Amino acid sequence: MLVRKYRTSDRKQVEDIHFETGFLGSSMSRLLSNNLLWKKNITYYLEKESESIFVLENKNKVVGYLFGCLNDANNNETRSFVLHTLKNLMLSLFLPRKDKVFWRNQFMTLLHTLTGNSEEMNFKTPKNAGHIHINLLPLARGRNLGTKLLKEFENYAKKKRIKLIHADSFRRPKKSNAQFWLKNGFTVYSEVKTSIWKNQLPDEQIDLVCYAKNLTLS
């Protein structure tokens, strides 16, 4: 498989795969009709720093992507992400029921959060730092593919000379991703319990767990 920089044409397979990875790696077609506000979650990397991104073909078919921003400032995912709830909860309201429940239920998970009844409030991201997000389809796992566009990419910001990176990673009990950051240098900088995907797990205790890299070290 080939690791190559992103190109315009690759959007909405890029998109495709956002929205089949969404659910903690599964597709968000159990929880939404479709990714016409999913989708509205990554067009900063996507129109404002594509060439930040780095993508996995397979026989001319985009199967996984990762997404980069060189400056956290840019890009403050967690003002991105209370932005995008309230805006998809009002667009929300033309879509189908299945697409007005997900979103109100991620808006009072969202207000629970902002009123300081959930430990989301204490998570922290390592300050002038960028940040990645890598997505695979099925057939792309566990190749050691998600190492080679990590270092595509590590690379590519270290010419930029970024310093340090991180990733905010959901951790399941019988489901962890820990191994993949922990192996590829990254160390647990921040974590908490999480209620983000509760409504759709309940009985599943999830975290919220960021790993930072210092790119001077490697």
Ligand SMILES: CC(C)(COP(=O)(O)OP(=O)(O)OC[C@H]1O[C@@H](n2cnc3c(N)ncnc32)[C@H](O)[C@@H]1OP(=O)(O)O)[C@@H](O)C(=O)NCCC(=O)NCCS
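Positions refer to the first chain, counted from 1. No experiment lies behind these values; they were computed from the predicted model shown. We call the rigid core whatever largest set of C-alpha positions still superposes within 1.5 Å between the two forms. What changes on going to the form predicted in complex with this ligand:
After superposing the rigid core, the Cα of residue 111 is displaced by 2 Å or more between the two forms. Relative to the superposed rigid core, the position of the CA of residue 84 differs between the two forms by 2 Å or more.
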Given for the second form:
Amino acid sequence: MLVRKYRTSDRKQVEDIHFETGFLGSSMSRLLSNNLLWKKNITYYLEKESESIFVLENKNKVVGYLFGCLNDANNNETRSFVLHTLKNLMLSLFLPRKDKVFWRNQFMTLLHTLTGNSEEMNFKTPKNAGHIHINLLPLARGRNLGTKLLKEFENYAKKKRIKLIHADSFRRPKKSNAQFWLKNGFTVYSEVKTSIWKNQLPDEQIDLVCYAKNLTLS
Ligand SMILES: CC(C)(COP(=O)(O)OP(=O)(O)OC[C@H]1O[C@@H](n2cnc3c(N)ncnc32)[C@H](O)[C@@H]1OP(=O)(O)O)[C@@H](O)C(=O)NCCC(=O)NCCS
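Beyond the form predicted on its own, can we have the form predicted in complex with this ligand?
Shown next: the complete complex, the earlier chain at its head.
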């Protein structure tokens, strides 16, 4: 397995992994009929900050990625996400019912958050920090490869003089990835109950957790 910088020729494979891991580490195919709209959520990273992406390669195939944003102070990525959710709601009208339902729910959750009607409003992330998203295909998990990918990004971020990074991650009661963040030196910065997956997993209490790490200490 090799950790390397992202190349534009990786785009399709990276978009596919984003789809295959999008539902709390499992495939979005349960919720969507195709990847047409879901892949737009990662446009910011692929088009505006591709130099901060690292991938995990096995036998010429990409099996994991880490998207980085060195400084989210200007909220570019959040703005891009909100715009895509709105656009996707409209575009989904031309897609099968399952997609319409999913994007309508996504939009309603976003609306609740933006209007202060959900617990997510109390979710805090550090100011002037970088952030990451990391996802590995199931075959690559549990072999220290996520840690390797993370270290590579941290070295890159330190060279760019980034002091603090965070990762916002869902924590499930029985399938928590919390240990991954804690063993890699992150601490819990904030946490809230989230209702984002309530339609899919109505009986499960899922938390949205912000894990943060001070890069000047390592
Ligand atoms: C989370 C993820 C990036 C970790 O990468 P990884 O290569 O599997 O993790 P590593 O082998 O480097 O580290 C493994 C540690 O994380 C813990 N861990 C990671 N994911 C876990 C999970 N879903 N359930 C339980 N433990 C998990 C293990 O307990 C292990 O701890 P240990 O070494 O003390 O036993 C990867 O498992 C993954 O992509 N999971 C699915 C999607 C996801 O959760 N992404 C993060 C969203 S921001």
